[in-house]
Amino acid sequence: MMKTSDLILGSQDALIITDIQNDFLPGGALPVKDGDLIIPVINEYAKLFYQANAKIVASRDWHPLNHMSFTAQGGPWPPHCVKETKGAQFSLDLKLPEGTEVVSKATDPEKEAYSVLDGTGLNEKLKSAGITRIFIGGLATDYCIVNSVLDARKLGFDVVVLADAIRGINVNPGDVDKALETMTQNGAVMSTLDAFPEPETLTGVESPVEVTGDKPLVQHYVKKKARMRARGSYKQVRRERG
């Protein structure tokens, strides 16, 4: 795990939230066990990165109906996250700050694409924005997370995996452990929310504004006068916020 001093965020950092979509959550077409339990943690990360003026990206599977990964086309998965359907929408519990960039992946019916950096143009956008370090969480550890991490490392990004904000499918026993080992062997490091520096407390924060349809749920914040709160564990801060 990283030290707090290594986790001071800035404009060179990006948070990537992968595939918090209805079909990957309990009751969905391809649910990840306990996938919904990481959403409150991801929301805390989103607040933290927003306060630091870091870039925030939310990826989504956005499959055509005849995608090659579906069983009807000989693939391994049931139909899921078909574009323009409810199953492909982000969870309404996910709070994405204003300015979050939404990236759609696996849009080509003839090509699988687990990585958020595979054919999405995100690499170029991150590089042009001066991003050098990526923090990643979401679903699923042994598919989209590990493939995104490996691509990010090949492209020269430093990568931090948010270990308390990921869940895996584990189709084969040990798949998740293997994915975690593969990521660390390729230079990614693990961290959790409690390791981050204390956030500022923002006063005058507006209520969330929900946006439906293709657009993500957006949480609008107004940054007014801020003060530093007393030092203490971030875990306590999270309890105070509920």
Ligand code: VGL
The other form holds:
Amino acid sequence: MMKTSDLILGSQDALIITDIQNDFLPGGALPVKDGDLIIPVINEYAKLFYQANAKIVASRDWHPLNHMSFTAQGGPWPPHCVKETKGAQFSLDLKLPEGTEVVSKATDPEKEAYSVLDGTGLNEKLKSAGITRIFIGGLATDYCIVNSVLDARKLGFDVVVLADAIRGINVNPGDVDKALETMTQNGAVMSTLDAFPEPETLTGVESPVEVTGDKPLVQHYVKKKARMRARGSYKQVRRERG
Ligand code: VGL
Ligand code: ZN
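What about the form predicted together with pyrazine-2-carboxylic acid, after the form predicted alone?
So here's everything in the complex, that chain up top.
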């Protein structure tokens, strides 16, 4: 676990939220047990990182209908996260701040890609934004998370795994424990929300304003004046349709 003093966030940090999509949640095509329980925790992290002017990335598994990972093509998984379907949409409970970068992965029918850094262009984007440290949470520990963490370490990022914001599949018992061990052995460190320094006091918290149709779902949080930036209040990104 990390010391609080090492967890002061800034613009060199990125939060990567992986695959909080309907199909990976209870009721979905490939549900991760208790996957929904991490969503409120991830929302808290998103607020914290937004206030710190850190970069926020949300990945989505985004498969073509004939993806090689599906059983019909001889793969291990039932069809899931087929692009532009309801199952591939982010959970409505996930509150993504305005400015969140959405990254689609495993879009090539011929190739599995669990890592958010595999063929997505994200490495280049993070590097050119001056990001040196990534914090990662989401689904699933034993696939997306572990593979993303290993890639991130190879690419030279410091990596913090948000241990209270991940859940795994455990196709074989012990897969999640093995993934955690692999990540730490490769230099990732674990942390939890309570280890982070207190966030700035919010001066004007309002309820989210939900708008149907093509308008964004907006969350207004006014940052403290001293930390105000041009982009202004906390807003939730618009969701993809379809
Ligand atoms: C994933 C199973 C199937 C993941 C993707 O990214 O964690 N897991 N497809
Ligand atoms: Zn997949």
